[in-house]
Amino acid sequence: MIRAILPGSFDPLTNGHVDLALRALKMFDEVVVAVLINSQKRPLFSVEERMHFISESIDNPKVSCVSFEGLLVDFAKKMGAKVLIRGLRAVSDFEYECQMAMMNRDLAPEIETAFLMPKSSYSFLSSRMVKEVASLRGDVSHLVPPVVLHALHQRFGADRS
């Protein structure tokens, strides 16, 4: 069995994240969506809320959700994962992601990094953009799962039509 980890802050979860997790299941036996706890950041949603969004939005027994702190490769070893999944939206993502993959390979050569391209309709999508548009009362209903949309409405105001 090959377990893969899809790490991120997921603040909030987007349809792009969901797409990556489900597409990764075509290549791996199990996908762990790993929510990073980063004390340096001030997330919009708590770790518990983000984990709830994931569990509500991805209904597949081969996808689990956990939170973690510290080095991703240490977490991957603890989970028995052999692959880290990273999304590449554009060439601009590649340089950073390549550096991270090389560092992770240096720290844990037994763990591979797999890069997945999003659907073209999600190639521009980021959690940061979703939060910005939602905060300005823009329509993000096609960019996030319903549970996330509801939570964004709660944070920024309910009337978006």
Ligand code: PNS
Given for the second form:
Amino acid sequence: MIRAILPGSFDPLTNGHVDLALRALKMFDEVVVAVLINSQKRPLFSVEERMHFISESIDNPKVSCVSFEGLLVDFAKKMGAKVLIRGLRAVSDFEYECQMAMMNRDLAPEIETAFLMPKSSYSFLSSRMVKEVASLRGDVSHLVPPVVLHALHQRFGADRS
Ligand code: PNS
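Structure of the form predicted in complex with 4'-phosphopantetheine (previous: the form predicted on its own):
Whole complex next, starting from this chain.
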């Protein structure tokens, strides 16, 4: 039984994240979507909201959602997970992701990082861009799950389409 962790800020969840979680399920028995609680950042959505988006959008008994604080590898050990999943959208992601994977390996050599590529139509997608476009009332309906779209519309108003 291999449990994998898909960690991130998920502020907010995008269709790219959902795509990664479903791809990971084809390779691992269980996927835990792990939402970082970072007191140094001011996210748009609370941890509870972000977890709600995930549980509403990914309806699969093999996918669960948990929040965590502190080191990711400590959380992975606590959860009995041997694999960390990260998405690679483009070459520009590589340097940061490589550094993070190597640091995590240095801290916990028994835990592997697996990189997955999202569907090509999500290769430009990021939570940051979604927030920016939604705040300017652009249409992001094809980029985020319905529950996230609703929450974005509540924050910023509906798009102009
Ligand atoms: O979605 P993000 O913001 O790119 O996710 C980054 C995340 C949560 C995976 C990363 O910041 C993280 O693992 N934070 C926990 C602290 C930690 O373990 N740091 C050492 C690894 S570099």
